[in-house]
Amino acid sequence: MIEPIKKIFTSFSTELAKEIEVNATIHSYKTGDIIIRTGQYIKNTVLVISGKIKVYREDENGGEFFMYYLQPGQACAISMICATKNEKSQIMAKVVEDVELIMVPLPLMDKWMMQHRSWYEFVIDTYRSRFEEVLEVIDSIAFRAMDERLEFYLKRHADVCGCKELKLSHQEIASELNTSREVISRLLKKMEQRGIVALHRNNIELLK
């Protein structure tokens, strides 16, 4: 297992990879599974081996706002913070492509911060990259009109999947951008007229 860990988490030292092999556990989840729920206590740090996870912020009425993806080689910064401070989760994490995860118990996370430089740097880099990504989302909300937010949202999804054809419904987009399906459908139609996207029956194709 050491070699697969080092192949995915390239910055990890051999010593750290050995400790993960001995102490951590591997879990698999299917598309649609909820692995972290809003309000639950988090006892493990989650490292993604394969698949994709979407991280959302939920409001009191059950509305969902998309924050960021988790992909192979990444960890959830917000869950790390909640686990370390023994606080309830402020996010919900849903599997969007079958995943395999490494679960690192909280006591080991604290221990490795002091014992393994590669773990310390990984955690700090995780905080930094997620902070930058959340700032982008805030900028999108605060300073962009809905049509610009929609274009940013689509390009962000395309970057993650490395593809131009996005399997997203108008309702799904509307929910994640906290607006109505009618608004999204109207804006997508305008984007199609401008040659930015092509709308198909089951997907949206980015042309630019």
The other form holds:
2 protein chains.
Amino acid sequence: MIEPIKKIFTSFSTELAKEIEVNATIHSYKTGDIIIRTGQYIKNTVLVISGKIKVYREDENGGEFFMYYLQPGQACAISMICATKNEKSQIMAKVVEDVELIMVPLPLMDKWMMQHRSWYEFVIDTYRSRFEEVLEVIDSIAFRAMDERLEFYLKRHADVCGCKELKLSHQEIASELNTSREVISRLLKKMEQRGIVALHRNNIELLK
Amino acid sequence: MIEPIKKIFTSFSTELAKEIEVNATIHSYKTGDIIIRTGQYIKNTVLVISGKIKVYREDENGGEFFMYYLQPGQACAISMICATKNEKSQIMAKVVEDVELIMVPLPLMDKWMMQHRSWYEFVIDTYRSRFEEVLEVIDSIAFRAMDERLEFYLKRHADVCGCKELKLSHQEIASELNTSREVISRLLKKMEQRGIVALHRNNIELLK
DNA sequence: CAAAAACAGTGACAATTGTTACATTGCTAT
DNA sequence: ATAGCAATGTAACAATTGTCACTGTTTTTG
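Switch from the form predicted alone to the form predicted together with the DNA and give that structure.
Shown next: the complete complex, the earlier chain at its head.
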């Protein structure tokens, strides 16, 4: 178990990996499962071993705004932040590809900060990269119109899945950008005319 | 000097306050000064003793999107995050009321995390509260139209200045919400008709 | 296989936001 | 006092986005 952990979380020291093995638990979730909902209390810090998770911000009317992916080797910054203060979750996290997670109980998250340099650096680096990602999201909505936001969205998804074929319905995209399906269909058609994408059923092919 | 620090940063231990006194420097800036620009390297973690700072996200075309205020007793989360990794600033910070700042050199920021519990908690709490504030900003742009965003914007400013009289020009608001002056004038007029504000020159009075 | 459900395309129109152009008001400096 | 400037008001129009209504197609399900 220690070796697999060190393989995915390459920066962890052996001592830290041991601590994780002894104290943390492994949980599995299936595609479509909701790991945490807005308003729930967070009891653990979450590290991703395998699979993919999408993190959303929700509004009162059921809107789901996509913020970022969590992938193997990454941790949920919000779970770290909230964990320390035993706060409610400000986000919703949905499994999009079966995942295995390491759940680190609250008090350890804190304790290890003082004891394990590699944990401390991992946590700080998680904060930094998530903060930067969130700032980029702000850019995309604050400074750009829907057509550019859509391109940004598609590129991020292509980066994460590592392929050019996005298995997304127009409705799904519309929800995650908080607009309507018709708007997405319209903009995708224009992108197709510009030769940026090819449209198939449940499948958007990025050409550039 | 130790006493003033402890008065503003109430959670700091005496030892920490001493360390700050010995190692950190105090800087003053005038209203209108830009403390840090996007792309500059951050060399210090910034703590605010007095005055007010506005933090912005910039785009390539000179747009300035307002994110949050920094006030006495607070620290710039981005300066902490970037400091650790010696990264470039992702934000721009402008003085809106003459400030005195404590500048903590990079290496100390890191070192104190291990040595001073009260510093560790302050840093984590800064991350948490800024992250939450940024998430609220995302809400406002992702889920709300310009009229609601304007109300949200005005309320935040009123909270910070602690008064109902906002000394802001329509142009200033428009820039910070990344829209045009005409749109803001139009929406403010509607708000005035609804009895939410009273409009004066360079002065918006919140009635509710 | 037939019916239902999910997905996509599209036209028409409404609402919001962005842009242009110009008028008006009140403050400031000489 | 008045010229000049910043701030504001506003009308008219363009562009984008949101909504409604309806179509056809593909997939799923009983």
